[in-house]
Amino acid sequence: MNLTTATVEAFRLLFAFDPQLWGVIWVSLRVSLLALLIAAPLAIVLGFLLATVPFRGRRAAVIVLQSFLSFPTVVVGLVLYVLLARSGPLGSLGLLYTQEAMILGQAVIAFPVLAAFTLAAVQGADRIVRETALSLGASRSRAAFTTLFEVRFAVMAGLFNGFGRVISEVGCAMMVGGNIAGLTRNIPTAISLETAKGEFAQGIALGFVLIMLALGINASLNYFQGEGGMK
Amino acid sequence: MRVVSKILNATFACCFSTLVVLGHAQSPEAKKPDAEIRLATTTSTEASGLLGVILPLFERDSGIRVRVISVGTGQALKLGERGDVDIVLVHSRPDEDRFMAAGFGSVRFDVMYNDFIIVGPQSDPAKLRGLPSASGALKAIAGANLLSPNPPIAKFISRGDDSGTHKKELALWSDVGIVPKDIKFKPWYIEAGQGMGEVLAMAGNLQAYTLSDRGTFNAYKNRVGLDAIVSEVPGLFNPYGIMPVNPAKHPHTKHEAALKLANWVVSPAGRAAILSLKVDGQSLFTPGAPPVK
């Protein structure tokens, strides 16, 4: 099968709504966004407080969380794999080879990136937006709520940035999740197969289907963010 | 700082200890080989360790280097159909005899076989320990589950991947007119879709029964907590076979090279390289072509 007729095979099941494609999406989809919705509310106020609060060491507490955005997602992968065994500290939970391991781990991968990009924004953001928010008598989260108002758009960057990390992620996915068929099979662990098994253009296919799909959640979430073009 | 300091310390320490890994890789390039070619072959012979004790000797015999690409059965013999590699080492005989007959391959030896082993919790409770057939053994898994089906009594992992051990599964399934397209989805019915090793990890935090290659297994079954359920019974040999591609479908491949090595693996020098990988004393692979079929 060569890259067209697999790209329109992989269509065609799209449209013909496949329950096995689409099995696949929805984990992708469920898995990814409720890492982010768990991650987000945590790693917004971390990036607020890193970036309005001094404290001793403050600038090690930057460097260390961004250094974590290069962090491999194998290693956070291996990481809450060894947590997770059965001979694990957590293995009676029995969550190893679930899509709750694999929110677990996408959360903790989506963490820094979220957290990172509201430290920048917040950074970046006229001071003059708080000090005004508190001179009018703003309660001190106000003025947070406020300030963080005015730089959404960046603080939203961070979230497509995030999602972006997490929808194409595979080691992690693949370590926690166990790439098991109709359960915790998403589309880069089912790329990962079908790579694995020869079936390039089938896996490529599926690339073509994660691109829609991230194309279609930018859209829509960009319609909330409404024109935010420069000021 | 201090932490600061310490984060600093420990990057050093990475990069420095990678970098003495990458110069120790780098260091048998030394000697200048007088060619190269390149072997696809199953992850069952590059974890069993297999590669790394014969390989060697081969290229000191020859003077040809080996550069392997280690993938499931079915991605290497896609690999030699495409001329991406020279030559190709495999198990699945039904696959190898197509890529014969459609003339990807020059020639094919019997390089030498290991048996399947079924795997599975030491309290095995499906009771297929002393069971005459794999198939049969299969089929217990399957009855057990039918008094209790959630949860299950006994979980079966397939490796989902197309791999030479799956296919290997589904045709012990389909000897006893199981099909697992139609047990997919069931809680018992696993299918992972990864390779040998995982699945060995996977089928024992599950506590689950699977079917592996025997080389595999022992390199796992101290780390897994595995046993050995049924083996040696008809159904469980695993012949591996080495094809060179074939230079009429892909000129620029390196026939001559890869021609040596499928000859020096069912040599007597290569027939004693293979005997000699060892665990726990006992040979991993038999040379040769397999009793049974």
Given for the second form:
Amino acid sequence: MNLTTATVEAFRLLFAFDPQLWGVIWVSLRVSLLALLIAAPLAIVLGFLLATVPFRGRRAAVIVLQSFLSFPTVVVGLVLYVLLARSGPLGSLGLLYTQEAMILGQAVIAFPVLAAFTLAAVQGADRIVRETALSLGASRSRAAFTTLFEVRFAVMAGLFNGFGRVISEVGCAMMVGGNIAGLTRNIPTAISLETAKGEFAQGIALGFVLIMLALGINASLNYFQGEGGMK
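Now show me the form predicted on its own; what you just gave was the form predicted in complex with the partner chain.
Below: the lone chain, stripped of partners and molecules.
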């Protein structure tokens, strides 16, 4: 199948709502969004605490967090595989080769991204905002929410970047998900498999979906940040 034919077939599959193709897309969206939902609250809290609470070893903690930003996703998958394998300490849970394992892996991958963006955003925020809230009698938690609201667009950028990172990663998803058709096969693993088989139509269709998701993420971020005013 030549490139032109494969491209035409790819769009036919997309717009005909091919159940196999859209099943793969649904798995990707479900897993990635649930991973973000799990990782975001703890990551945002950690980022805020690292930015505002002085403690011994804080610099080392920040360095470790930033190092995890470039941590290979396949290594995350390897660690989780060892933990979740039948002979591993968590093997009795039966999570290996399930969507739950993929969600766990992607939550781990997204966590440092969300925490680092929050850390940078809060560090760059005007300290007067938090200090004023505290001086007016606000509780520490209320002052924290006030600060986070002031930097909400930077935190939102972290969420969008975290989503982009996890929905396109293949190493961890392949290792803990197993690329099982109809269950754990997501967009990146399906692209890898179909291309290896010479089935370029599905690979092109799924690649197009990833490109549109990337464009949608950036367009949404610009809109929410008010930068979409270029008319």
